[in-house]
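Given next, in structure tokens, is a single chain: the form predicted on its own.
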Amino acid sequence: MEIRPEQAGDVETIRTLTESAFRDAPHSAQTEARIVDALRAGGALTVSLVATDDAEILGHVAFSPVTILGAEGDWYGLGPVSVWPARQRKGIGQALIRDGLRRLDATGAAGCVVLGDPGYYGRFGFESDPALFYAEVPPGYFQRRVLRGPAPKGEVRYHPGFDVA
């Protein structure tokens, strides 16, 4: 398996993959593919990676800028992460997340936030911090990973691409 930045010819496959990956997810509003498209259109896909095997795209991960009032450094949001349903639970998503975090770290980013299962994202160094919050999300499910500098405090705001309906 190879992980590489998305290319222009990957867009349709990423859209179909993302729709498929979230189709039966009980926590999904089925907007993830539109979010990725909106982030791309807004120039906000800071890191957009695909995992491939013999040129077949197996999965995708997106990282985009977030705003934390009063926080120092550049902060990013992780997600969506998509893997074809038949290929899930084989480490593809984990590999994409690890590679994306490594790339963010190499840019000098201060850190990353994620909304999701603490048991899953904890393996990547994400931690819940009640001083950092997003909307009305239960604190345990909103997490951060500090890459450098102090842990931020306050409300996180995602790129407007996440507001698609």
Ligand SMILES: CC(C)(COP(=O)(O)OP(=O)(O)OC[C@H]1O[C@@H](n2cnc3c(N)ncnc32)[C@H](O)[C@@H]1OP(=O)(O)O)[C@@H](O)C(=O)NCCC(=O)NCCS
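Numbering follows the first chain given and starts at 1. For clarity, a rigid core is taken as the largest C-alpha set superposing within 1.5 Å between two forms. Source: prediction; values computed, not measured. What changes on going to the form predicted together with the named molecule:
Comparing the forms between these two forms, the C-alpha position of G119 differs by less than 2 angstroms, with the core used for superposition. P80: CA moves less than 2 Å between these two forms after rigid-core fitting. With the core held fixed, A95 shows a CA shift below 2 Å between these two forms.
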The other form holds:
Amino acid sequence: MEIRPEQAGDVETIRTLTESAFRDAPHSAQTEARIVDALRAGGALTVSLVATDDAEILGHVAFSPVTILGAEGDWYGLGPVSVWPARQRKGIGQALIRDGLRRLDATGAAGCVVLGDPGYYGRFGFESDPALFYAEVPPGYFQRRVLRGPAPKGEVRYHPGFDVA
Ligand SMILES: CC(C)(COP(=O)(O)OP(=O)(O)OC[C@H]1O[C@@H](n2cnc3c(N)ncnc32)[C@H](O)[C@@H]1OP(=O)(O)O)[C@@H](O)C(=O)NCCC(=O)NCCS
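The form predicted together with the named molecule is what I need now, so please give it after the form predicted on its own.
Next comes the full complex, and the chain you just saw is listed first.
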């Protein structure tokens, strides 16, 4: 398996993959594929990686800038992350997330947030901090990983690309 940045020819497959991965996901509004497109259109796909096996795309992960207390501080949001349903639970998602975090770190990013199951994201060093919050998300489900600098406090907002209906 190879992990590499998305290329122009990957866009349609990423869209279909994202729709497919989230089709039966709980808490999904089925907007994730459009969110990825909106982030790309807005120049906000800071890191967008695909996992490939020969010519086939197996999974995708996106990272985009977030603001904290309305200011950009070199913090990013992980997601959406998608693996084809038939390929899930084989380590593809983990490989994409670890590689993405490494690449973010290499850019000098200060940190990353994620919205999701702490049972899954804890293994990547994410932890919740009541001082850093997002909307009405229950405690524990919004998590952050500091890469450098102090742990930030305040309300996090995702890129407007996440507001697609
Ligand atoms: C979430 C997702 C990206 C994980 O990728 P994956 O390749 O299936 O997962 P991995 O093989 O890397 O990891 C498997 C491990 O994670 C656990 N896991 C997978 N999905 C999980 C979830 N939603 N919640 C908790 N644990 C999860 C498995 O139990 C397994 O743990 P184990 O190895 O200790 O048994 C993938 O399942 C997916 O596309 N899901 C649908 C879309 C989605 O929910 N995306 C995340 C929200 S942004």
